[in-house]
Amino acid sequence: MIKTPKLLMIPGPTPVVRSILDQMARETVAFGDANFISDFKGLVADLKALWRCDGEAFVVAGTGTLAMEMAVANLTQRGENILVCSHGFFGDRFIDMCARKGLGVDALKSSWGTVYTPDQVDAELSKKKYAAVTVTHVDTSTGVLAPLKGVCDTLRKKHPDTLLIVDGVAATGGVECWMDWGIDALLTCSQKAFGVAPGLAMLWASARALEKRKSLGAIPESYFDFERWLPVMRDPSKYWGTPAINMIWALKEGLRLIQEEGLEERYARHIRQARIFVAAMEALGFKTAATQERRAPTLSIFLYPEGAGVDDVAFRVKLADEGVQSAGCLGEFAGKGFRLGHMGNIDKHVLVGAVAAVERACAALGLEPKPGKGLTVLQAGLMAEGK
């Protein structure tokens, strides 16, 4: 029996295309190799230019979680206050990080599936002096998109001295976001909307953020201290920690694909494909956890039809057998649905294959939708997109 290959449809890692995999398979060279140094320097310069950063871009071996800690470590110091704006599990992660740092932590939380407003952020920041505020652009536990531009405008107009840290792990490269909106630290990682394998943490720091770091003097953290990495980012022939050579080549290729598509078109494509994909899943009886106006274009949480009596584990196992690797839900949504990513370099073939596998899983478990119902909606949407 031929084994069905699985489409990687979790909220990250996302599918990695052949040209990126080829870069990972290159013969590794010394980190002092002249050609590699040139590649690394060009990558950092392109990241800065594309995201309109007036400070510095950092690319280090690590995860999105490391990038979160890197931002907090370099933009705050013990005793300062920080406001954590959270609409899910990963927004809450900032709370523990900041408490461990010795910061005074306050949290603005919204119920799962919804999100706070810029006015609510303004009200919280007006209560006392905050050194920084964190915003999770897209939280993969809820599939909700934060009102980032509105928050940026609010801080710029009413709280100009407060630094803004943005967790773009499940958004950057797939959702519109620019450093010159007023962001001081934007962080992400390689395996989400950039469509590269896991292994690299990326962070953009504004000129103001670099000044704040300099004003702190020595900090307790070492590996992700801006001051350690700045010389390397500006001249990769210098050494602090060994760069992930093949992963940097892979990220460079991923960025080339982004530049080839164009960031504006990439953002628009994510919105179009998400709308079509969600419509197809809704035709099968699923509904998204996020409210319609705040749905993220990079991933969705699909809740099982009410009263259908779906066994979550059984459904996701069957879905995997049919060819789609999904992720279980977290927190308040655990057991009520599953998470599917639709970000990065995912194309029409992947979307068609994913909906077809969901239909087969539904049929195998005796759920209502007739085979082809979701695919009909998806194909109509994809064909309309091409007109």
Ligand SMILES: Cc1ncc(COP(=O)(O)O)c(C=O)c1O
Given for the second form:
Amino acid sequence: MIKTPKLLMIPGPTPVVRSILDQMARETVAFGDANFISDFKGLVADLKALWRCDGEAFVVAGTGTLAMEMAVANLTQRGENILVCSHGFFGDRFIDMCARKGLGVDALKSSWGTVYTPDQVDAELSKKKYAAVTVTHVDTSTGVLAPLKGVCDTLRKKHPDTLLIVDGVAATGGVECWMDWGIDALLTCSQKAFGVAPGLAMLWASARALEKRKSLGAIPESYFDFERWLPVMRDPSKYWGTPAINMIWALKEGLRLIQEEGLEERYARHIRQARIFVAAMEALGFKTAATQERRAPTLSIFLYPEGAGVDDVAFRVKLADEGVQSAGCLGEFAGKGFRLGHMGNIDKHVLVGAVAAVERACAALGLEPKPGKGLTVLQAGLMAEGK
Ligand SMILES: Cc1ncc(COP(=O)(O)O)c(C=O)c1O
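For comparison with the form predicted on its own, would you give the structure of this protein in the form predicted in complex with the ligand?
Below is the whole assembly, all chains and molecules, this chain first.
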């Protein structure tokens, strides 16, 4: 029997294309291998240049959570204040992390599906002295995009001494964002909009962030201390922790694909694909949790049609049977819908396959409308774009 592979449509890990998988399957070499050192050096240099970073880019084995902790560990010290701007589950993750570090934590929280404004951030920051502020660019639990550029501008104008930490895990590589907007630490990991398998944490630190780290002297953390990794990032023949050799090759190939596409075009593609995909899903009766103007280009929370009495687990099991792996909703949206990623190296075939599977799952559960309505909208959108 021919087995159709399941489309990996959860909001990370995202589908990994063949050329990246091939890098993971290469014969592993010593971390002192001259060709590997040159590959690693080139990768770090490209990351730094592409995201307009005046400090350093770090690539270490780990996940997005490690990168979040790395940012907090190196940019703040016990006793300082931090403002966590959260619009969901992953924004909230900073609260506990920062409290454990011994920081004075205040949180600017938005109700689920909405997000704070730059003015609200300004008002909070005006109440006391904050060493740093965190923003989650896209919260994966809500599919809402934070007003990052607006926050950057506000900080530059009104709170220039406060460092800005940006969690770009569900955005970076798929949504526009540059370090020279005034970001001090931008963090992400390999398995989301970069389209690489899980395993690597990435962090861009501004020159000012590196200075702050230096001013702290010895810090309690060791594995992800900037001072430990800086010599390695500048000269990968140096050792601190064993580099994840095959993953670094995989990320290098991921970045090559990004460069081939061009970052600007990649950002534009994510916006186009999201618009067309969401329109098709809306034609099937689903609503996004995010309002149109704050919808993330990288993933969506699709809420079941009100009053349709959809059994969440039954729907997602059927969808998986039909070939699409989705994720359940978190927090206030749990049971009310499902999450689908549309980021990274996805193409028309993935979108068509996903909408077709959703239509079959709806039909199997007796939901309106009849199959074809979503695909008609999707195909029209794809053909209108012509790309
Ligand atoms: C916005 C955001 N931040 C942080 C994380 C944590 O990343 P990881 O699971 O790789 O530790 C996630 C995971 O989905 C995320 O979506």
